[in-house]
Structure formats: structure tokens, C-alpha cells
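One chain comes next, on its own, written out as C-alpha cells in the form predicted on its own.
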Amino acid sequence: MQRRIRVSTWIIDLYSVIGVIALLSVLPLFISSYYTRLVAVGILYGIAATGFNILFGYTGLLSFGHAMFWGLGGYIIAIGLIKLGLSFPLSVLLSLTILVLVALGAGYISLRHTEIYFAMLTLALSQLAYAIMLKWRSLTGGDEGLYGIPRPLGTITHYYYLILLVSLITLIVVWLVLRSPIGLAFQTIRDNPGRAETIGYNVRRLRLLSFLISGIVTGIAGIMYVPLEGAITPEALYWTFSAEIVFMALLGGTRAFLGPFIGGIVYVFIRDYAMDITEYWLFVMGVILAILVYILPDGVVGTIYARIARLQRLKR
């Protein structure tokens, strides 16, 4: 029975990814450039939340500092493009290299502790990165940030498809990692770290690997976001955006592979709707999100998966 459940989950994940990417591929044909940009932002938010969920949903570690990876990825590619005069591919490579180093360093420091102490350390490191970007005015532009960042491929629609391609590759790689022995080890550590250590897993090393992969995936979303917007400010690293990433993952469902990705897209449209109807949009958005989380405690996608599993049990 357990084997049947695993196979069905694998099939659901596979068809979900194919269906969502196919839908997102045709959307620009039917919507305006404004909504094309909005969906692109949602896709990147979804990738950022997926990266966060590798650490939280699959390894059991809550981070309040993932805005650091999003913001640093964005700042580094902006500096590469407009300060160093590098091409887009070289700027991406530079960003990924520095993200790996930052993630390893931050993970090594943060993983000396777990639970709330880990969360507070990630928050502190994120705020340190925010302060550096804010004060290093000659490189980062200070509180004004960096502007005039060129977008490759020109139009928003063309860049949208590049974002979609990068997102598809990222989702597939993450999916393969989480279905591999390494991913199963992450889940074992999440469920029972003491037992994982007893059976021979190097828990701290595996947590560091999870932290590294998680940070890189969230950083990739930040890298792709900045050319879309054409600007970046230190607010991209502020702790409030880390909280938004956490909420996106919870909104979609942390135990469903595609949950955080869908949560990011849903979050963007809820925010856009709230901003459109009132100046008190933060309050309205908070009420809407609170109601959704109360009605769907497993998240949007998590609830759908749970109902599919329930129907399968009834058929047996």
C-alpha cells in the first residue's frame, strides 16, 4: 500500500508541474503586458518560496532570513550589469558563485543551533546583509538602490519566457533532488533528527547541504527578478520580505511539492487586488490571507492533494 501511495504522489507531482507550466506558457497570448509582468513576478516569488521550502518543509528548519539570498542575488547581478559592464550570463555566473559562498558561510554559522535559535540567527544575518547594502553607497546606491538595469531579450513577454524556462529547469532539479536519497535523508532529519544520526546520517552536514540548495534556489529567483523590474533597493533584503516568503509557502502548502510555487503566484494576485481596492491594502490582504489559511490549513495545493488521496482511499 505504501508503494502505491508513493507512485500516485509521484504521478500527481509530475502532471501538476506539466499542467502548470503548460498553462503559464500560453497565458501571455491572452493577457496584457501588465498581467504578463504580474504573472512573471508570481513565478519568481513561487521559486523563492520553493527554495525556502527545501529547508522548511523537507528538512524541518524555519528560516527568517531568505530575503538575504533573494536580495543578494539581485544586487550582484545588478552590479555585474551596470557597474562592471559584464554580460548577462557572466553576471548570473558571478551572482551564483557569491551566493554559494554566502550560503555556505551563513549556513555554517546558523546551523550551530536549531529551532528558534536557528531562525533568529538567519534573521540576524539577513539584517546584517541589509545594513551592508544600505550603507555601502558607492557600490549599491544606498537607500536609493540601483536603477536602469538592462533586461535581456528586450520585451517583457520575451523575458517572461526566459523566466519560465529557468523556473522549469529549477523545479525539475529541485524535484529530482528531493526524490533522491539526499532528499529522503532531508525528510528523515525533519521527522526525527536523533534517529537520523543514530542510523549514520551526518545531520549537520546534510542540513548545511539543504541550506545551500535552498539559498541558491531562492537566489536564482532574485537574480531573474531584478532585470524584470529594472531596479533594486535594500528593501529586497529586509526581514519583512523573508516573512512574505514564509507566508507564500504556507499559503500553497509546505508538504506538497508544487505548493509554495502556486502560493507565490496566488500571493501576488491577492496583493495586487488588495492594492487596487483600497489604500489600506495591507489590512485587507492580511484579512484575506488569514481567512485562506484558516479555511485551507494544508495550503491551496496541499488541500487538493489531500482530497485526491482521500478519493483514492475511498475507491480502494
Second form
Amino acid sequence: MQRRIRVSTWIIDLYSVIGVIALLSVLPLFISSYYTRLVAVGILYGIAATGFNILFGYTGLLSFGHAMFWGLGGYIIAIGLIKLGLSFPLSVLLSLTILVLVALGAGYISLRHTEIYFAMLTLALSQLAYAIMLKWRSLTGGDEGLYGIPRPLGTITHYYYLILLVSLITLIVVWLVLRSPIGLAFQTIRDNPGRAETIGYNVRRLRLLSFLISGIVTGIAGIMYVPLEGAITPEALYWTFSAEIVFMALLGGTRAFLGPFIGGIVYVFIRDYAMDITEYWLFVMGVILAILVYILPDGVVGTIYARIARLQRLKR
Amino acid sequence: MSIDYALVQAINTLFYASILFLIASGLSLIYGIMRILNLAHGSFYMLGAYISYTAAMLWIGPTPAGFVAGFVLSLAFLAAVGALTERILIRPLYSKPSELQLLLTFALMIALDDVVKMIWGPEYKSFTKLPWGYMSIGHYSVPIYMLVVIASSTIIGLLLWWFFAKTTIGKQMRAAAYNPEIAAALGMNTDLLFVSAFALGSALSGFAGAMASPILTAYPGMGTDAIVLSFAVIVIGGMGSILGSVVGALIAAIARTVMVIVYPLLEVALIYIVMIIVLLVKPTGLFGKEIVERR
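Having seen the form predicted on its own, please provide the structure of the form predicted in complex with its partner chain.
Zooming out: every chain and molecule, the one shown earlier first.
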């Protein structure tokens, strides 16, 4: 039953992507540059969470180390831009290349297990990446990180549209992959790895492919984020950020394609609101997030989808 | 390297291992019995540190009585916090997907960091004085306090072993860990067992914080560092195993000491390398048994 609803929502998913991106593209006309920047951060968090969800929501593997891809993507583009003096496109290329290698290596190691051991391996690998970035002072600036990273295209608004374009392409590519035979194989593995193996899927290799795509998508978000902020510190790779990515994905809903993307944007706005009203914003955020766990266990978008599905059933 | 220096380093390492063991055994116990990865466990460690600071430095003064009061208070307070957390916050989520428990404890973790800032302020809290004086080893001086911590942690380790091997409640907890439905069908009060196990695990973490802070100071955010190290410890030793936590804590502490002396650049990294190797070679950890995931 749940599967049938799922397949029929593919088109809704695509329309929602186009609708949301269209909405986001007119937004800067009405809001200040402060909020434009904030939305841009939300979009990138959303892309990071979407990447995470390829692995979690669609392949059934809980990664607890996705900050690794976000942070490495960010560090390498920063190093390319200010340490090596490369142009923006070349830095992106360098960053993507290294991300592919890291994702293949990390995936090969951590996919020797599933479930809790997989989560622990991804946690350990990302903490290792954190430790390396923290201590490789000559390259990464140690605990102060790297700053003064130039933003291509000058103004915030221009860069916002670049981010939006990259996000649109990323979302559509992810959507195409997920509804392709490969994506459906991911979901078979999620629902029943044993049966997937029996009917002839190479489960290990497909999981690695999912891990690779997932890591690259989260990495792309990290790559785009660093020029927006102009700085990066080792915190970008610390395990708490991995947990935040998990949170964004579940906040939006991992069973809906656009859930994690919306989750990232909502997360950033909750955080901004909390920072606005009190210096104890972490406390406010903790309380809000805890309440959301109880009242919206399917996430924001997941709940909306469930409502729509119920309405459709009533009409029939 | 002189014998004296080696001895001092050995005491430092054992002290650090004692603290890690206390936090990790609590985490391991809660995971082993309830399959909950409590991310707020490190925050309970932090609360223990602040309570002991309050008792020893603000109320009673840095006398042996003040410190002992701090230990007892944090033990009792965190047992209560643990029990309430399980009973009020986590229990409604048992029937839901397990990610939600993880998220809830994450929310609790970030909220508690700010609770500590509200009550005690954002700055580091150092203890100006340690009880029980110092002993000299060659021309080094070592606080007797460290030896007290090592001894207490050893005693607690033995008590835990005795509790789970010999007492009825301990055996019932293990039974409930293995299969809660059958344990309940046999007439055990699994609700009570779970709440007690959570309280016990949290109390251990609070106690660890209370014992650590006089040496390592208390600060907001100390919990997030502690929890991830405890993960490494219980993964290396084996989740749900007391002996595993002992060995894991010793390995983590020795790795740290050796790296600080030999190659400080790898100080933070080495423990995760060990963790990865153990997970690849023996995923259940050195002393763990296969963990059966519950649905």
C-alpha cells in the first residue's frame, strides 16, 4: 500500500521541486540581503540533507558522518581558492575530484557493515577527517580555520542565484537517479536487502554507489557554502554537524523527496529565530526540536503528504 | 625517560581511563539494555561536573567533605535526571522509529549546554584546590586525588560486575535486554527495569563528571567531546560489556598518552583509527557479543 502511494508521488515530487525553486527565485526581490543570505544557507543545508537522505531514506543506511563531505568539500575549495590560487571553477573541480575519492574510500570501508556498525564507522571516519583538518595547521589553519575566501559573482544576490541554479540541477539529477532502475534498486535494498541479493542485485556495489552519490551531493552543498560565508572552521566536520544534518532530514521528512530540502530551510529559520530572541538560543532550539519530534514524527513535508493522501482517499 | 616520569604518566593515563570508563560504561549499559544511543549522556557528565563544582567550591569549600558531597550529589541528581528522561521523554518514543530517540537526545544535548550557561555562565570553572594533598615521585608531584579517582572507579567497576552477575535485578536487566517481551511475560516489571537502568547509566556519567572536573575543569560543551570519545570506547571494547568498557577506556587513554609524548599531531586522530580498525576486524568489539537490532 505504502509503495503504491510512493510511486504515484514521483510527479508530485518533481512539481514541488520546480514550484519551490520558482518561489525561491523571486524571493530576493522582496527580502533584505540579510534574509537572502539566510535563505541561501537554508538551501545549502537542504541540499546537504537531501544528499544524506539518498543513503538514509532511500537506501536504508543511517550515516552519522555526513559532516565529513560537507566539511571536506568546503575545506578543499577554500584551499584551492586561497592557498593554491586556483580559479573558482578549477577549485570546484579539485574539490569534487577529492570528494569522489574520499567517498569511494569511506564507502568501501564503512559498507563492510550495516545498521549501528555502519553508523559508528561513518562517525569514526568523519571524526578522523575532523582530527586531520584540526591538526594540519599549515594547510587548514588549525582550529582558527581559513577565512577571507572570495565569493564569485560579487554580491550576495548574484551568488544566491548561482546557489539556486546549482541546487535546481542537483535536485533534478537526484530525482532522476532515484526514479531510475538504480534508484528503485536502492529502495529494494532498503526494504529487504536479502531479497535484493536473491534477485541478483549486487547489494554491496549498489550501496557504494548510493554512498558515493549521497556524499557528493552533501559535498556540493559544502563547496557552495564556504564562499558564501567566506570562512570555514573545523566545526564544519565535527560530529555535531552530522547530527544536525540528520535532524534537518527528519525535520522535513525522510519519506518525501523534498522533505530534507525543506527541513534544511526550516532548520535555519528556527535557528535564526532562536538567536534573535535570546542569547540562550541553543536552549530554545533544543526545546523546539524536541517538541517537533513528538508532534511531527513524519516531518513537515511528510505530514503534508500524508494529509494530501488522506484527502485524495476521501474524495474517491 | 626516567622511571619517575613513566610512573607519573602511568597515573595520568589511569586517571583518564577511569573517567572514560565511568562515562562509557553508563552509555554501554543503556545501549546494551534499551538499544538507545543517548547523545545527552555526555551532557549528564557535564552536569555532574558543574554540580560537584557547586558543592565543593561554592557551598562547602574545597575540603574533602565538599568534594565527597559533590560526588554524592551529582550521583543522586543525575540518577533522578536519568529516570525522568527515560520516563517522561523517551518512553513515548519506544513504539516509534529509533531515529526519533536519537533526535530527542540530540535536542536534549544542545538544550543542556545552554542550561549550564544560564546557571553557571559561559566561562571555564576551575577548582582552586584539590583535597588530600600531593605525593612526590622523584621531582614530580602528583595529586593524591588522582589515586582516589582511580580507586573509586575500580571499585565501581567491580560493583557493576557483581550487580549484573549476582543480583536478581541485575540478572533481570540482562534478561530484559535480551528479550523484553519474554521478560515481561515471565512477570518482570520491564518498565521499572528500564527506568532503573537508565538512571544507573546516567548516574555513572554524572559521577564521572564530578570526579573529572577538579582536574579537567568544567565548561559548556565538555559533553559533546566526552560522548564521542565514549562511543569510541564502547565500540572498541564491545557495546553492552562492562569488561569491554574497561579495556576500551584503557586503550583510549594509553593511545592518548603515547601520542601526546611521541607524536602530538595524531593525538586526536589515533583513537578513531583504532575504532575503525576494530570495527573492520571485529565489529562487535573486543569483548562484545552480537547486538541484535530490535524492530
